[in-house]
Structure formats: C-alpha cells, structure tokens
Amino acid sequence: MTQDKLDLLIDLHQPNPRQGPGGDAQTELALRLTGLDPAAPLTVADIGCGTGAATLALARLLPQAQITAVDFLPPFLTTLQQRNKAAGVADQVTPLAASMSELPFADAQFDLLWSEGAIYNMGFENGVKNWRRFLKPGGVLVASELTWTTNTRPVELQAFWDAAYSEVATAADKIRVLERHGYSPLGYFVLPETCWRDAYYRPLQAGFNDFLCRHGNSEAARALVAEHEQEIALYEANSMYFGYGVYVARRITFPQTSHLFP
C-alpha cells in the first residue's frame, strides 16, 4: 500500500466511532464469556484498537484494569486519547504505537488480550500462535475474525474471499486452530448484522461526501470510496454466508514436563 493511500484510509476512517464491525453490547458479552472478575486489577492489551471503541467499553466494564491500547497508526491513537479524556478513563489507558506483529511485551504480561476486527492483518493462526506467550497462564484471548457462517456458499463469494483473505474458514476450523496452539475455547458467537450496518457501514457512508470534498474529489479518493462501496454491497448481498465470529479462549497451562507449547 502506498503512503498516499494509507493517508487517505486514515482520513476516511479516523472520524468514525468504529473502524470495523462491532458493538458495546457484544464487547460486554465477550467479556462475560471470559469468566474474568470485572472488579479485579486486570492487565489488558487491546491490539489493533483503532480510535478506541472497544478500549472505551473495556475501560467502563473493567474499572480497575490497566489497558494498553495498541495500533500502528498514531493518528488513531491521538483520537483515542481524546476520547479517553472525554470519557474520564485516560488514567486507565496507555496508548502504544506498534505493529501487532512486533509487540514489545514481556512473556506472561497480560490477563486479557483483546482484538476486535484486527487480527486478520497478521492472519488468525499467526496471531493466536505468536500472542499466546504474552498471556499469563490461564489468561484469556478474545478476537473477532472473518468467518463462514454456513458450510456451503456461492462459488464466486468463496473465490473472492479466498483471494482477499485466504484464512476465512468456518468456526469449527478456527476453534481447531485455537486448540492446536494451546488454547481452550470458552465461547463463540457471531456479530449480528447491526454491528456491520448500523455501527460501521452507515457512519462510514455518511462521511463519504465530506471525505471527497476534503480531497478535491480526486481520483484516488473516489477509488477508495468505490472500494468501500463494493465491500458494503458484497456484505449486503451475502450476509447470510459470512460475518465476524467472536472467539474467546483461555491459554492452557501445561506441566513443566510438557514440551507441547512454550
């Protein structure tokens, strides 16, 4: 991706409350499935936090937690800090500009790793495998991931996602990945369509005209809007076949004599 396109993407998405599908109610549901004590002084990392929709929800739901909010785009973190301050949770949240594939964390640093709509950037299997060491024994991972919600789907849709993100798979396949890499699944659910349409796509579409005006209706800006409109149309026509699955899994603790996992 060129820097110019990245800058356009930042400008398009930064004003919006979410940079991907999700919802506060679904964040709360996933947190309940972790079984963690919400009143405990937990250590949390929100990886790929964007402008902080999930971070803010977690700070509200976990009032004693210390949250590290990670994104590789500093402008998103600037907006996150502004929202943290407005919500009165700035003392709970530490922003960190870093790549999710090169996280500067210590082994067994966190009780909870959270990633809504972002783990695909390094691949689901690569993410769950490499992030596991940052969890304390018995710590919990929560990640939402593109998932087939039916066993069969149109050939052209399969071909599109195979080309765009080859790791798209059913929930059963994703759970097997978690189990293969030292996790015990605790829960799974699919984000409802409102998390796509109302929470993500409609605010995004509402900003298209202002975005185009800010960039003089340039060819690059129009091409980016067209890409997003194509994505929206793809989801609208095929939402019965795919969505975001939310996966909740605990890091398994093995005896010291085991050499299965670090």
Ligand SMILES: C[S@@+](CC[C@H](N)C(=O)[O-])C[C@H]1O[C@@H](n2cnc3c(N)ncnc32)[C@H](O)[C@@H]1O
The other form holds:
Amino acid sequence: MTQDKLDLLIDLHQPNPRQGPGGDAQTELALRLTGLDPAAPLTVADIGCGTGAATLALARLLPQAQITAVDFLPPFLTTLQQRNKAAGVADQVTPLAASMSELPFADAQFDLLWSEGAIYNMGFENGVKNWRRFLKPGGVLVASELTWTTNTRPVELQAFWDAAYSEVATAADKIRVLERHGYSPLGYFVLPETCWRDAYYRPLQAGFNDFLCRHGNSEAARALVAEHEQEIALYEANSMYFGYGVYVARRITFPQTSHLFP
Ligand SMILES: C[S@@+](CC[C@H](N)C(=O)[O-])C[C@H]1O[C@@H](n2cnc3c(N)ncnc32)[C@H](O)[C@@H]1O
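Moving on from the form predicted on its own, please list the structure of the form predicted in complex with the named molecule.
Full complex below, order starting with the chain above.
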C-alpha cells in the first residue's frame, strides 16, 4: 500500500469508536470465557488495538490489570491515549507502536493476549503460533477472526475470500489450528450482526461526507470510500455465511516427563 493511501485510511478510520466489528458486551463475554480472575493484577496485551475500543473495555473490566496496547499506526495510539485519559484509565495502559509480527515481548510475559479483528494481518495460524510464547503457562488468548458460519456458501463468495484472505475457515478448522499449536479451546461465539452494522459500519458511513470534504473530493478519497461501500454491500448480502468468530483458548504446557498420545 502507498503511504498516501495509508494516510487516507488512517484519516477515514481514526475518528470512529472502533476500526472493526465488535462490541463492549462481546468483549465482556469473551473475558468471562477466559475464566481469569477480573480482580487480579493481570498483565494483558491488546494487539492491533486501533484507537482502543477493546483496550478501554478491558481497562474498565480489569481494574487491577496493566495493559500494553499495540498498533503499528502511531496516530491510532495518540487517539487511544486521549480516550484513555478521558476515561480515567491512562495509568493502566501503555501504548506501544510495534508490528504484531515483531513484538518486543518476553517469554511468558502475559496472562492474557487480546486481539479483535487484527490477527488476520499476519494470518491467524502464524499469529497463534508466534504469540503463544508470550503467554504464561495457563495464560489465555482471545482473538476474533473472519469465519465461515455455514458449511456451504455461494461459489463467488468463496472465490472472493479465497483471493482476499485465504485463511477464512469454519470454527472447527480454526479450533483445530489452535489445538495444533498448543492451546486448549475454552470458548467460541459469533459476533452478532449489530457488531458489524451499528458498532462499525454505521459510524464509518456517517463519516464518509466529512472525509471527502477534508480531501477535496479527490479521486483517491472517492476510491477509498467506494472500496468501503463495496465491503459493506458484500457483508449485507452475505452476512448469513460469514462473520467474526471470537476464539478463547488457554496455552497448554505439558510436563516434560509425559509420554503423549498421539
Ligand atoms: C480492523 S482494525 C481493528 C482495531 C481494533 N482492534 C478494533 O477492533 O477496533 C486492525 C488494526 O490492526 C492494526 N494493524 C494492522 N497490521 C498491523 C501490524 N502488522 N502490526 C500491528 N498492528 C497492525 C491496524 O493499524 C488496525 O488498528
């Protein structure tokens, strides 16, 4: 992607409460599924945090936690810090500008790794494989990921996603990936459509006109809006076939002396 397009993308998404589908109630549900004690002084990383929708919810739900909020786009982290200050949780959150594929974390640093709508940037399998070592034994990963919600679907839709993100799969396949890489699944649910429509797409659409004005109705700005409108239309036409699955899985650590089957 060119720097100009990245700058436009940032400007389009930065004013919005979230940069992907999700919701506070769903963040809370996923947190409950981890089984972690919300009153404990947990160490948490929110990877691909954007402007901090989930970070803010986690800080509220985990008042003793220290949260490292990671994104590779510094402007998003600036907004995140402003939101944290306004919400009175800035002392719980450390923003970190870093790539999710080169995280400067220590082994076993975290009780909880969180990633809403972001792990696809390095691929789900690559992400769960590479991030595992940052979890303490028994620590928990929560990641939302594009998922087929039915076993069959229109061939054109399959072809579209095969080209755009070939790791889209059913929940059973995603859970197998987690198991293959040393996690034990604790829970799975699908984000309701309101998390796409009301929480993500409506605020995004509401900002299209202002965005076009800020950029003098340039061809590049119009093309970006058209891209997003296509994405929204694709979702509206096919929301029964795909959605975001939320995966909650614990890092397993085997005793060194065990003889394992298979
Ligand atoms: C779809 S947005 C989701 C943001 C946020 N979690 C939310 O739900 O509102 C994906 C986020 O991942 C970030 N991102 C993309 N590639 C990244 C990378 N390689 N390393 C770190 N962050 C990345 C983007 O800047 C963006 O903020």
